[in-house]
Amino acid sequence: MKGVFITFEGTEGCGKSTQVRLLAERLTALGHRVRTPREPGGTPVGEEIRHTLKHSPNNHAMTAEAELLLMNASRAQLVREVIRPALEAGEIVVCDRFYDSTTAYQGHGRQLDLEAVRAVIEFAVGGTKPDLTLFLQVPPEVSAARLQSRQSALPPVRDRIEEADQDFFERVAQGFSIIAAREPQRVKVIPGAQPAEAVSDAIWKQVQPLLAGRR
């Protein structure tokens, strides 16, 4: 039986990683086989690209165009090495970010031509598209506060994406909202500022219909 492909999207500090874990635990407890890759990354090649994009001390001069291509190089590898084989095996793939992040971050955030962004994404993923995308939407002040809290709680690890200014993140948030408005059947908006348990319950209401008939 064909698997199910679920993606999580949102701005920094929206709670994606927590909700990916909670959903995977819930699905596993019900007997489903679950994969939880992340973007960029999820494969040995992708993790090296992730380091180059986010943490390398040599990435300060990276252009928006190079960022777009590297993101999709990682994605192309992930699709072919992990996602497609898992779906063909009937597994549920719960991915922390996918191509909507590229549209929001590199398209709207970096202000690259959206048609060029779309063409690169299509080349990277082919026909591999999510069955359901969960957009965790949080107000900008909540996102900023959570990001600051996360940075102060963890050992300092430089993240080049997080170094962008507030205008960039406002464009990213607007980009996600535009995506959700254009594809309401696939992209479901989940208020992410609620307690984690309430967010998890709202997510489950969207996931359950996809699981009808699966055992």
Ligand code: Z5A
Second form
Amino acid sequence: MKGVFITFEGTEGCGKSTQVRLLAERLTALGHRVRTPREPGGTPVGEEIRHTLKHSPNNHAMTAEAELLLMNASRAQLVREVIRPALEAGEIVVCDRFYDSTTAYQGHGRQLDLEAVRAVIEFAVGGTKPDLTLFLQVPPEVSAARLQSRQSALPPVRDRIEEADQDFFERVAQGFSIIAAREPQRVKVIPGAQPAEAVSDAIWKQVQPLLAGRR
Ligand code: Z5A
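Please could you give me the other form, the form predicted together with the ligand, since above is the form predicted on its own?
In what comes next, the whole complex appears, and the chain from above leads the way.
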């Protein structure tokens, strides 16, 4: 039986990683085999690309075009090394970000040509597309407060993408809303500012129909 491919999307601090973990726990408890990769990253090659994109001391001059291609180099590797084999083996793949992040961040945020962005994504993923995408929507002040409380608990690490200005992040948030409005069948908007358990329950209502007849 073919697997199920679920992706989580949203602005930083919206609670994706928390919800990926909670969903994977529910699915595993029911006997499903689950993979939870993240993007960029999720493979040895992808994790090196992630470091280059986010934390390398040599990444200051990275152009938007290079960023687009590196995000999709990581994705091309993840699709072929992890996602396709897992789906072919009947597993459930729950991915922390996928190609909607590229449309939102590199397309709307960096304002690259949306047709060019679409073509690069198509080349990276081929026919491997999510069955369901959960877009966790949170107001910017909630996202900022969560990131601040997490940062104050951890040693500071420079992140090139987080150095962008406020207008960039507003365009990204708007980009996600545009994507959700265009593809309401695939992309479900989940209010993310509620307690984590309530968010998890709302997500479960969207996931359950995909599991009918599986174990
Ligand atoms: N990027 C891109 O530009 N193009 C692409 O194609 C792709 C990615 C794939 C990846 O960063 C960066 O790459 C990201 C987009 C870009 N850049 N930015 N900026 P990342 O992987 O390091 O981080 P992230 O994806 O942005 O997510 P995050 O910051 O790790 O946050 P999150 O996963 O959405 O949230 P969380 O870790 O689950 O929660 C954040 C905190 O809030 C944490 O302390 C939780 O305990 C807390 N939390 C979570 N849920 C709740 C609720 N419901 N209530 C209260 N508190 C909560």
